[in-house]
Every structure is written in structure tokens, then in C-alpha cells.
Amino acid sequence: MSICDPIGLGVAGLGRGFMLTLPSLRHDPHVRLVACAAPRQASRDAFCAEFGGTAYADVAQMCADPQLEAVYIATPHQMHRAHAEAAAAAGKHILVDKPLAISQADADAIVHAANQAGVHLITGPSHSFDQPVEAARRLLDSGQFGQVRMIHATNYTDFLYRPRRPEELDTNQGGGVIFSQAIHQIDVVRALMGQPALRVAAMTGAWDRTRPTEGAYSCLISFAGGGFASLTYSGYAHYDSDAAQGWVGELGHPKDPQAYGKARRALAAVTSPAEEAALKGARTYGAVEAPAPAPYAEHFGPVIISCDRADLRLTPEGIEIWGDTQRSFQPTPPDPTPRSPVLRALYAAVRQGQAPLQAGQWGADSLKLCHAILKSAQTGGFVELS
């Protein structure tokens, strides 16, 4: 595919948000990276080895250079908002990794910076913006099913066991399963469900004291017009639900089901925090390599549809369509990478003005949904949603 006006690109972060988003950024002819912005010489130097460019120590002098036109931030979540609104500020366009923001003040100083700013806002990449996912809001929107009427989405990983830094361990600086993982169901059923969100009911479990923060959730989410969604997840490590999803992980690479335990016996030789956040440390950019392009679409655990004349089972392949009579597979092959949806979104809404649905106050409700759980869980009830 050939694009003649691809957007410079400049990436705030090199860290493992931007290792993930690296194989697309590599081979989708939509955006060109012609800049950095890390605190790790070693990983600038890498970006200048491999992209050319320019490299900076501090976003703001990267969002001052006049060859960027949009900048990816993929920073820790606390530094968003700082990044989000120097970008803003140069006149450039935000792509934000997943959440928006920690605090909900935060993330609506992002979208108000960004309308002042006239840029475009994007949140992502998220796992609604999967080739599976976007099939599904198609044949939803074409009505042939009907109406939505319930959404299951469950994911059992091994999250919480994975390398860490210590506020990646504080539910209050963003750590924990709701911030990081919640936020992608989140996503996922209110693309799906296609309604507003009007209230949630929650419990959240922190069951490990060694890992002091949420590492599980429940919850129910009602939505204009009579749909509801449950969303369960657990990131202790134990069940893994790819074994329900062909064994395809996340990032849509064949998974090795003898690897199971792999993350809670590489933490057990860890003999501290700061062992810990070295161990994540080496797996940046210009440390390790980043994963292949993936053959699979990228994924978020099952999740099932259930409509007025079918339900749809979401996979990394692609939907298993459960119709009155008859079953049929529509596939969802990934073109080229998993993540070129988010990269295709960016260049429409920049080139061409037509803003994609996880545009500005997406994030920021998305968000709102993620406090949602937690105070419903800490209050026992349900919480209603402006």
C-alpha cells in the first residue's frame, strides 16, 4: 500500500507501550517517525539508528520541532496530562496511549487543551480499535442482528505478575488492573454496545499483599436503551482464558500453552523494587527486540454479543456468528499489523478531518467508567454516570 503523504510522527516515550505499538509503526506506511522524546540515551540512540530523525530529552523541545505534525504519548500514565498539553500548545496532534489520564481533572484538562488547540485527540491504541472489534460495530450497525442486548467480556492473564515499578503497585498513581486493563473492556463494550453508559455496579479484588492493588474486577454496566454488559477479569496468574481463544495471545502471536507460570517464576527471583523496575527497564526500546508482526488480530480475551436474532463470539481470527438457524465465520485477517487500525484512525483524522469514535471526550468517559468501578466497590452500590 502506498501512501504519498504519510503524517511525521514523533513519539514521547520509548518505553513498553511504544515496544508494543513498534511492529506497526514499522511496516504501516501511514505515519513516519522523525522524532523522540526519552530520558534513556541508549534507547534515543536507537531511535536515531534505526528512524533518523531527531532526538530530545524533553518533550516540549521535541513538540517545538516544525517537522512533527502529531505526536504518540506513550509515557507513564501520570505524565499525560503534561505531555498531552505541550503538544497541544505546538499545534500538534495528540495520540495518547491508554488511559487518557489517572485523575478524571486530568483528563478533561487533555481534551479542553486539544479543542483550544483545534487538534485532533485520539486514545489509543486500546483493544477496540481491534480488526474483530471493527468488524463487529459494522455488522452491528447494519442492523441485521438486531438489537444489542447484552455484552460478556472476560480475560484471565498474567498481568499483575509481570515486571514492575512501584507506582505501577499504587492503585492512586494508576497502578493496578483498573487503569491499564479495565480501560480496554471498557472500550471494547462502548464501542460495541454503541449506547451511553448510565451506571456501574463493581467489586474489585487485591488479594496478594505483595501486590498491594487491584488485581481483579467484576462488574455490570447498564446502558441506554435497556443493553448491559458484564466485565470480568483477573490478572493473578493462574487461569489463562487464551486457552479459550485458540491459544493466540494479546499482541495476536501463537502462545505456548508450556509456558504456563513463566511471569510468577521469573518475579520470584526478584529480590527487590528496585530489581523489579531494572528488570522492566531492559525490556524499552534499544534493549530488547520488539515483537514480529503479529499473524493474528491483536485481542482482549472472549467476548460475546448477544443481539435480538444472534450472538457473535469475538476471536483472534476473526466472528463466530450464532444465528437463529444457521452459524457462519466472517474472518479478520490483521492488515498489515494488529495495531494499524489506531495508525489508519490518526492519518484519517488529520488528512482527511474525519475523526474516529475514541476521539477527544472518549477517553475521558472511558475514564470516568474506570473511577466507576472503584467507587462502586468501595461503596457497595451502584454508581450513576453523568
Ligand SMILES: NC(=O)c1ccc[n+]([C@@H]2O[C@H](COP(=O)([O-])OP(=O)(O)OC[C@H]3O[C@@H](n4cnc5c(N)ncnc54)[C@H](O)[C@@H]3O)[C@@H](O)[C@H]2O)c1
Given for the second form:
Amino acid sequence: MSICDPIGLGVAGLGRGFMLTLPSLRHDPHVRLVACAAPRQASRDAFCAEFGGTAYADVAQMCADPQLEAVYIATPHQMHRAHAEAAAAAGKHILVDKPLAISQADADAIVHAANQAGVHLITGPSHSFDQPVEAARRLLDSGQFGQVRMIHATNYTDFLYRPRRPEELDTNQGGGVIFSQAIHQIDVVRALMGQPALRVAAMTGAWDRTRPTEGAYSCLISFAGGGFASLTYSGYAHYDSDAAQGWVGELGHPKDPQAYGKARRALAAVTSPAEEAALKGARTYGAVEAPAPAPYAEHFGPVIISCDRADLRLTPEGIEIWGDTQRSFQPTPPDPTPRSPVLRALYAAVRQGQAPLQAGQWGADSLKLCHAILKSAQTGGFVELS
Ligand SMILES: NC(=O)c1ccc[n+]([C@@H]2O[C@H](COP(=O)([O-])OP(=O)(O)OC[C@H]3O[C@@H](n4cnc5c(N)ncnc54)[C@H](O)[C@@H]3O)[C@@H](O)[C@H]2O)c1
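In place of the form predicted alone, the structure of the form predicted in complex with the named molecule is requested.
In what comes next, the whole complex appears, and the chain from above leads the way.
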């Protein structure tokens, strides 16, 4: 596909989040990388060698670059507000990697800054942009299966044992699975349910004293139309729920079952938090090659949607439809790379004025649910969402 006027995009932060979106940024015609901001000279040099453009050490300076129309913010959670405000002040559209922020005040400030500047704000990529989720939304919107009554989303990973920066293991600084992983499940479930969330009841687990933050949760969410969803996640898992997804990993690549235990083995060799942060930093842009384009859609674990006249199960290849009297399978249309939908969404917003579901207030509302999970787990009761 050729697009005559791709969006000039600047990237803030060339770490792990950027690396995962990079295959799509390289291949998708809706965007053109024109600048980056990153503290590491080696990353900046690698960016210029691959994309040309201009590399900055400072995000605000990059935002002033007239070549840029939009900024993709892939810096650590705690920096999202400052970087989004810098983009808004320079009149650039904003794509913020999830979560929009850590505190609700910061999320609200980002939404306010984008509104005041009259720029588009999209929170993503999150797994709510995955092709099977988008295709399921279209099927559900058609009304052929009746109302969505219940959604069950689970994911069992080794998230907590992948190399982390110290703040990623401190809940008060946005660490743990709630801000980094629940946010995906929340986005997926909200997108599929298509109604405002009303109440949350949750329990969380912080079971490993050496990694003192939440690594697991189970939560129930009720929605305005009477539907409800259950979300369960374990980042301590030994079981790998990718096994139930045909051994396709989260990023849409075939997964080698023989690589079992790899994250825990690598972490066992680490002797200090600084060494662990360096191990994470070693997987950054310019230091290692980004993942190849993936042959399947990305996913965030098994998701089953129960409707009046069918249950729908999302897989990395499409949607299993278990109807009243028949079963069928709807393949998801192939995309150049799994993260293309979020880039297409940015293009549609900026060029055609068609904002996606995950625009503006969306990211702040999903964050509210993260805080509600933590609060419910602390108080032992339901948390009402205003
Ligand atoms: N959507 C996804 O699947 C996904 C996956 C991983 C990370 N992320 C998100 O990406 C964000 C970053 O997390 P990460 O895991 O990539 O962390 P990371 O540490 O790997 O990367 C962060 C990068 O930001 C850079 N940085 C730090 N301060 C900066 C500054 N002032 N200006 C410019 N760059 C700066 C660092 O050098 C680093 O390269 C988080 O919000 C995270 O949730 C999203």
C-alpha cells in the first residue's frame, strides 16, 4: 500500500516499548520516522543511521522540530506527563504508550493539555488494537450474537521475572503488573464490552518478597448494560497461557516450548538492581536487533466473550465462533505487522479526523480501573467508578 502523506513521527524513548513497535514503524506506510529523543548517544546514532532524520537528547527540543506532526511517547510511565505536555505545547499530536500515566492527576493533565492544544491524543499500542480484538468488535457491533453478557480474560506469564528497572518493582512508582499488564486486559475488555465500567472488585497478590510489588490479580468488573468481566493475570506463572494460544507468543511470533524457564534462569545470574537494569538496557535500540515482523496477531492471553447466541474465543489467527447449532472460524485479515492498527488509527485521526476508541479520555478511564483494582484489593470491597 502506498500512502502519499505519511505522518511525520518523532519518538521519545528508544527502549523496550519502542523496540516492540519498531517492526511496524519500519514497515507501515502511514508513518515516517523523522526524529527521536533519547539520552543514549548510541541509540541516537543508530536511529539516524537507520531513518535519517534528527536525533535529540531532549524531548521538548524534539517537539519543536517543524518536521514532526506527532510524537510517540515510549519513555518510562513516570515521564509520560512531562513529555505529553511538551508535545501538546508544540502543537503535536500524541501517541502515548500505555499506561497514559501513573497517577490519575497526571492522566487528567495530559487529557487537558491535548484538549487545550487541539491535538489528537491516543493511548497505545495496547492489546485492544490487536486485529482479533478489532474484528471481534465489528462482529459484536453487528448485533448478530445479541448482547455481550460476560467476558473472561486470563494471562499467565513470567512478567515479574523479566529484567526490570528498580521503579518497575515499586507500585508507588508505577511498578508491578497492575499499571503495565492489567491496563492491557482492561483496554481489551472495555473495547469488547463497549459500555462504561461501573464497579470493580479485586484481589491482588504480591507473593515474592524479593520483587516487592503486585505480580498477580483477579478482578471482576461490572458494566452499565448489565455485562460483567473477569480478569485474571499472573506474572509469577510457571504455566504459560501461550500454550492455549497455539504456542504463539504475545508479540505474534511462534514460541519455542523448549525455552521454558528462560527469564528465571537469566535473572538468577543477576546480583544487583543496577545489574538488572543494565540487563534490561542491553535490550534497547541500537544494542540488539528488534524482533522480526510477526506472522500472527499479537494477543494478551485467552479471551472468551459470552453473548446471547454465541461464545467467541479470540486466537492469534482469528475468532472461534461457537454458535447455537454451529461452530465457525473467522480468520483475522493479515496486516503488514501486528502493530499496524495503532499506526493506522493515528493516521485516521490526524489525516481524516476519525479518532479511535482509545482516544482522549480513554486512557485516563482505563487508568481509573487500575487504581480501582488496587483500592478494592486494599479495602476488600467494591469500588464504584464515577
Ligand atoms: N505496549 C507494549 O506492549 C509495551 C511494552 C513495553 C513497554 N511499553 C511501555 O513503554 C514505556 C517505556 O517502558 P520500557 O519497558 O520501554 O522501558 P525502557 O527502560 O526499556 O525504555 C525507556 C527508554 O526511555 C529512555 N529515556 C529515559 N529518559 C528519557 C528522557 N528524558 N527522554 C527521552 N528518552 C528517555 C531510556 O533511555 C530508555 O531507552 C512504558 O510506559 C511501558 O509501559 C509498552
